[in-house]
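So this first bit is one chain, no partners, the form predicted on its own, shown in structure tokens.
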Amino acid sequence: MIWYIGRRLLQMIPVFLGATLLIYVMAFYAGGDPIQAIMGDKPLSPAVQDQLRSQYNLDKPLIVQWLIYVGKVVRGDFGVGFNGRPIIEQIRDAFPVTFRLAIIAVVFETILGIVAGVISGLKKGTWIDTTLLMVSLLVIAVPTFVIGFVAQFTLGVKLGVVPVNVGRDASLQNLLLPGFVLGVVSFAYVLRLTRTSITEVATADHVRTATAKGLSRTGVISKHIMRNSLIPVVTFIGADLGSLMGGAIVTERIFNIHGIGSVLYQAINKSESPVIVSVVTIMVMIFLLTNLIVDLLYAVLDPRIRHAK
């Protein structure tokens, strides 16, 4: 198992390097000269421009700039933004809020999605199955920002049961509704994926054998159907954690949450290329880490994978 983890970590290195290179090029050069973005309508003297280029290593070749950046990231140094504030401070203040928001969304989509998917799969062809499929399709079809505004207006403005804006008071209670909005689309996908896995495994030979041997219905579902059906679901949920943190920008804007999404939104508006690169780099690292955890969970769910590894 240790050898397998080491091999997976080695495989992540080229992915991390390639992703950071792509992010760096897009953030610093896709929109033109970053120094010109800083200037805006306010002209800067050539001396100040040269100082800024030297400070952010923009006077060096692109590959050298990227290597310097990666070297600093490995040491935990994400540099300084154009506003003079260390980027790690901005991320440190915002990251816990977005992480709590993403965890709430994952818990919601995991529990409700798997439960609804199992019910739908076991009741295939019934009115329950049809209703759950229609609900999931409706959720997927409606954009997240629409669901967010409707939930905010209904529960916050009309009924007053939740705060309309979270602001800086990002307590667990205040993040429940934004977490629901963030995870509602993923909930629909988990439901449909679980249903598909349940219906496929339920007709497998080993399930029929267990039923023929007289094993109870509950035992068949828990030991033979559920365990084998959850592997693709776990894959999706693990990858979705990183996606939720990246996609939180819409939810955080709707509910005025000061998280990573808000930091990234402001950085894009102000053309803060160092902040954009650093935030997205952390998202890449989280995505790679969650994928490693998912790979390890495979061994727990399927003994065949554990023995092979």
Contents of the next structure:
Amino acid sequence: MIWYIGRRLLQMIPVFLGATLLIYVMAFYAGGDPIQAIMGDKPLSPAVQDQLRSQYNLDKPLIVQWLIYVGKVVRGDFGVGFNGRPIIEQIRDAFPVTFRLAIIAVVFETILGIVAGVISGLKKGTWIDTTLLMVSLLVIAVPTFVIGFVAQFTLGVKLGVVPVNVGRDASLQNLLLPGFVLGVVSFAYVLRLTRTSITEVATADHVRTATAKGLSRTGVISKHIMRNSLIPVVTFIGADLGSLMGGAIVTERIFNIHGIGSVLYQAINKSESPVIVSVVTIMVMIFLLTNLIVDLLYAVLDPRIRHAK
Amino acid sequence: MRSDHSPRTLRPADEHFVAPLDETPLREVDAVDTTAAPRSMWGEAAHNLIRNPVFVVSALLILLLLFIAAFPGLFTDFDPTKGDLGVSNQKPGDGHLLGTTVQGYDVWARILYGTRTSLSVGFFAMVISTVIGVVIGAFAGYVGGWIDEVLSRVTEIFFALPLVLGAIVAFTALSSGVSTFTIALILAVFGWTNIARITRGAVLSVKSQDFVTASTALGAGKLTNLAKHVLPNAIAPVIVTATVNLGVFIVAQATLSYLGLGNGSISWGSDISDAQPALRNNPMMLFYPSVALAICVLSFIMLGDAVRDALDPKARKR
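The structure above corresponds to the form predicted on its own; please give the structure of the form predicted together with its partner chain next.
Below is the entire complex, every chain and molecule, led by the chain shown above.
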């Protein structure tokens, strides 16, 4: 197991490097000359320009710049933003908020999605199944920003049940509705995946055997159907954390939440490349780590998969 | 020699060892016309698709959307880019089918012309991402070895960047004035990984089958084998994923233009964004483009579902 984790961590290194290089090239190289951007319309003397260039390592080849950048990132130094504040501080302030938001979304999509998917899969063809499927299709087709805005308007503005605007007070309670909205599309996918998986496993021989042995219905479902059909669902939820981080940009904008998504959105508006690169790099790291955890969870769910290599 | 139990001589092929239809408990099985030529996988799929109401409805909707996207001017007299402040924020009626926006734009006209942006971005992104994904996935799966290792890592790199996130970064890198095609290209660059993974898996499972070995034994080259035998047998799941991807790309484009990352062409996403401040007074303005977007995406998801059911005999049986 230790060896497996070690090997997987080593495999992550090229992926991490590649992803950061990709983001780095896009944000810094294709974005035009940053020195030109700093000075705006005012002409700067060539001497000052050269001095700035060497100060920010811009006179070196792109690949060297990137290596310097990665070297600093590994030590936790993401540089400073346009306002002179270290980027890592901005991220440290914003990250817990988005983390809470994502946890609410994942808990919601996992519990409701699996429960609804199991019901739908076991009652295939009944009206419950059809209704749940229709709901899931609708949720997938209507974009998150519409669902979010309508939920905010009806529950927040009209009924006053939830705060319209989260602002600085990002408590769990206030983040409940935004969390639901963030997780609602994934909920639909979890439902559909679970349903497909359940219907496949429900007709398998070992399930009939378990029933024939006299095991109760709940025993069969929880021990023999659920456990065997959850692997694709777990894979999806793990991979989904990455897109939840991306989706947070929209959700945080609707509910005015000061999380990592809003840091990114503001950076985009200001074309603040250092912040954009840092935030996306951190999101990629989180994504890679959750995928590793998911792989390790396989062994727990399916004893046939043992990573003893 | 004469046969005396029947007016004509029976040859084995003429005999039908099945009960008359109204006596049999296995109606469907016995009703199979054994004399008809067997259908191919695609023939069988097409046969099933035409009988599937989900397919018929979604295909008709997509045809209608395509027609609207091609000739939006046929359905309205208004210019979607000309705002008339004199008729700002009107309720539906009075010549304006769905009313007007704050800027005095005709809502119906903007929805019609928005179809064009959504469909063309979605379609181009789907085609480009499918080509990238199939080429990389097929190459990785078919050649194997270190090439597979490298291509799989490259796929992982792009997979680690979520679609909308990657597109946002790419957008900030580009200066203003991106064409619709560029938007599609950006989405495709970050959206091909699921196609590559599926193609690789399908190619891996097909390439070790006997008919491919037989073809190699008959002297077929690697490329001939890949093009003639492996890919056609591995392409079904790719088509299904590509159809669903089209819907995903349309949502992604709407999300981007909602966030203000667009090229200024008429788009449902930016119209929804514009409608938000006026929600209290005129909620329907948010509603109409949302419905258009939902119908469009739903059509492609349902089409993908129907095609998958038709191509997968296991799913059809139930």
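Positions refer to the first chain, counted from 1. Owing to the predicted nature of the structure, the values given are computational and were not obtained by experimental measurement. Here, rigid core means the biggest group of C-alpha atoms that superpose within 1.5 Å across both forms.
When the rigid core is held fixed, the Cα atom of Leu215 travels 2 angstroms or more between the two forms.
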